[in-house]
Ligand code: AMP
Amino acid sequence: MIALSDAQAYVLDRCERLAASDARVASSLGLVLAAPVLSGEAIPSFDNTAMDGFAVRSADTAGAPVDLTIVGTIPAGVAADFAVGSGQAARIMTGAPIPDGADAVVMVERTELIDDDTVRVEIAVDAANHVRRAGDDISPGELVFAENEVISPGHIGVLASLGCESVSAYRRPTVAVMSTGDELREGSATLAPGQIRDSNRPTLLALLKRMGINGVDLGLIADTEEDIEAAMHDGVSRCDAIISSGGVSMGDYDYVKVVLDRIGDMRWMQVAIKPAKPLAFGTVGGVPVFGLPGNPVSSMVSFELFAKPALHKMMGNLQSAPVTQPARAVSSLRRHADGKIHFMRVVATLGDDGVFEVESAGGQGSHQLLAMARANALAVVPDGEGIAEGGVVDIIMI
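Please write out the structure of this chain alone, matching the form predicted alone.
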């Protein structure tokens, strides 16, 4: 067996960033910037008010309360065609431009209308009170976002405010998914003895979709060398990576091994983890190929530990390794020493003290998919007897 860290390093070292291209901002969520973004303008581009109220000359409010003459109203989106003079004020709505002559805003709650033409200002204010200056958020020429930042909803909002319609970003990979095995069936037809329904392919396609990656369904491939090789070449010809499940265990007799050893540069690994010990990884024509275990839970765990970090790297993400955080076991997570790291399926909830609390999601067998569906985290339980109730364990949120 080989260490988990060695297997992860082997996979990551052989997956390269994809080429950068221009991406529409509206569809760039989750992409990684391939070039810095500089501002071409100030945000906001004009002095404006942060409050509904009255634009005034701050000097006129000295000795408040004072009565000022109302000379007009300024709604958001409209520049005033008048100036505020001495002893005057203008109604102003949040976001509206500050009129010439005014240097402060008094919030409406600190004013009283005496009549249609007169407002009583109840407090004295300093210059710039409730005024948002031009460039207060972003200045022209400022570095807004650096290369390698992941585009979040907040990034998209800033880019939209700057009028950016596209950015340079590493593109999303297209990933082919296939299943093999004569025992597999699809749909609702009654199963014959020894047959099972293919759950791995729909699951893997869904995991890719959650990452924002386009998955290509190569289908359920007949268990022959010719069909498997044809499917592999099809995937290589139009995709950036291929994910297959099954046929990677030491005892398996499967044509997947025969084909991949012939057409690819593959490594067949036994990783010191449970579940998901068997892993195949290599390249066919330079395209990464992930051979994941056939057991449903093993397939999902292997995706989280190996395929997902590699695909993140291909998308340009420098933080591609799974991120762990500490949690408290509200009930024991027992296991036996076997030289492996165990990834136990758990339900994590945030405790009153801000620390995650975890408990088992159910059966921990590699075939027990229901517990995996209930889980929202994997507990990383080191070799030994497990984690006692109240003990601390690292988790990976999934």
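The shown structure was predicted, so the numbers you read here are calculated from the model rather than taken from an experiment. Positions refer to the first chain, counted from 1. Between two forms, the rigid core is the largest collection of C-alphas that superpose within 1.5 Å. Compared with the form predicted together with adenosine monophosphate:
Fitting the two forms on the rigid core leaves the C-alpha of H130 displaced by under 2 angstroms between these two forms. The Cα shift for R110 between these two forms, taken after rigid core superposition, is smaller than 2 angstroms. For R91, a C-alpha deviation below 2 angstroms is recorded between these two forms after rigid-core alignment.
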Second form
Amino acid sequence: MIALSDAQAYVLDRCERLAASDARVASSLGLVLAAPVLSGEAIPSFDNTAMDGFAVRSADTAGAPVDLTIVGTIPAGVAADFAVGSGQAARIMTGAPIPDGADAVVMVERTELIDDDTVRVEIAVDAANHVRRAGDDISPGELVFAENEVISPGHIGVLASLGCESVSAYRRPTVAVMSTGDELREGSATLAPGQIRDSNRPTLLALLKRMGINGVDLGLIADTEEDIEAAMHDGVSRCDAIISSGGVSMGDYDYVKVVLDRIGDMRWMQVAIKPAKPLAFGTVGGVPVFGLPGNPVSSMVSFELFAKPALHKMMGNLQSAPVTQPARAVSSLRRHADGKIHFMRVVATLGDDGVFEVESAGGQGSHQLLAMARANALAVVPDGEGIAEGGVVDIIMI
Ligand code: AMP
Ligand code: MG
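The structure above corresponds to the form predicted alone; please provide the structure of the form predicted together with adenosine monophosphate.
The complete assembly is shown below, putting the previous chain first.
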């Protein structure tokens, strides 16, 4: 068996960041910027009001309460074609440009309408009161985002504000997914004895989707070297990575590792973890291929520990390793010593003191997918007898 960290390092070393290209901002969520973004303009681009109210000359309000003559109304989106003179005020809506002559805004709640043409201002205000200055969010030429920042919904908003329609970002990988196994079927049709339904492919495609990656479904592949080889070549010809499940254990029909050994630069690893001990990882024509174990929980855990960090690295994400944090076991997480780290499926809830509290999500067999579905975290239980009730354990949120 090899250490998890060695296996992870081996995989990461062989997955390169993809090339940068121009990405449409609207579809750039989760991508990593390949170049800094500089602002071409000021945001806001003009002085405007933060409140609904009246634009005034602040000096006029010194002796408040004071009655001012209303000279017009300025909705958002309209530049006034009049100025506010001494003794005057303009009705103004949030976001509208401050008219010439005015230097402050009195919020509507601090005014009283005397008649159609007259407003009483109840308070004295300073210059710039409720005025959002041009450039007070972003100034022209400012470094808005640095290279390697991950594009979040907020980034997309800023880029939209600046009128950027595309950015330079590392390419999102296209990832092929296949399931191997003669016993596998899909859909609602009645199963013959011994057959089961394929759960790994839909799960892995969903895990990819959650990362913002559209998987290419290569379908169900029979347990023959020819079929597996053809599917691998198909995937390599049109994708940046391949994820298969099944066929990497010690069984007689485990042909995935046989094929990868022949057509690729492959390493078959027995990783000191449970579940997901077997992993076939290699490259075929330079394209990374993840041969994940077939057991449904194992394939998911293997995805979290190996494929996900590797795909993050390919997308240019500098922080690609799974993040662990300490949690408290509210009931014991028992195991036996076997030289492996166990990744137990747990439900984590935030305790009163801000520390996560975890308990088993259910059956811990590598075929027991229900507990994996219920779990929101994996507890990293080191070799030994496990964690006693109240003990501290690292978790990875999934
Ligand atoms: P294997 O790694 O091919 O020996 O498969 C290990 C176990 O996982 C066997 O019980 C398989 O039937 C099961 N298995 C393999 N692939 C899938 C799949 N795509 N969906 C559900 N179970 C699977
Ligand atoms: Mg199989």
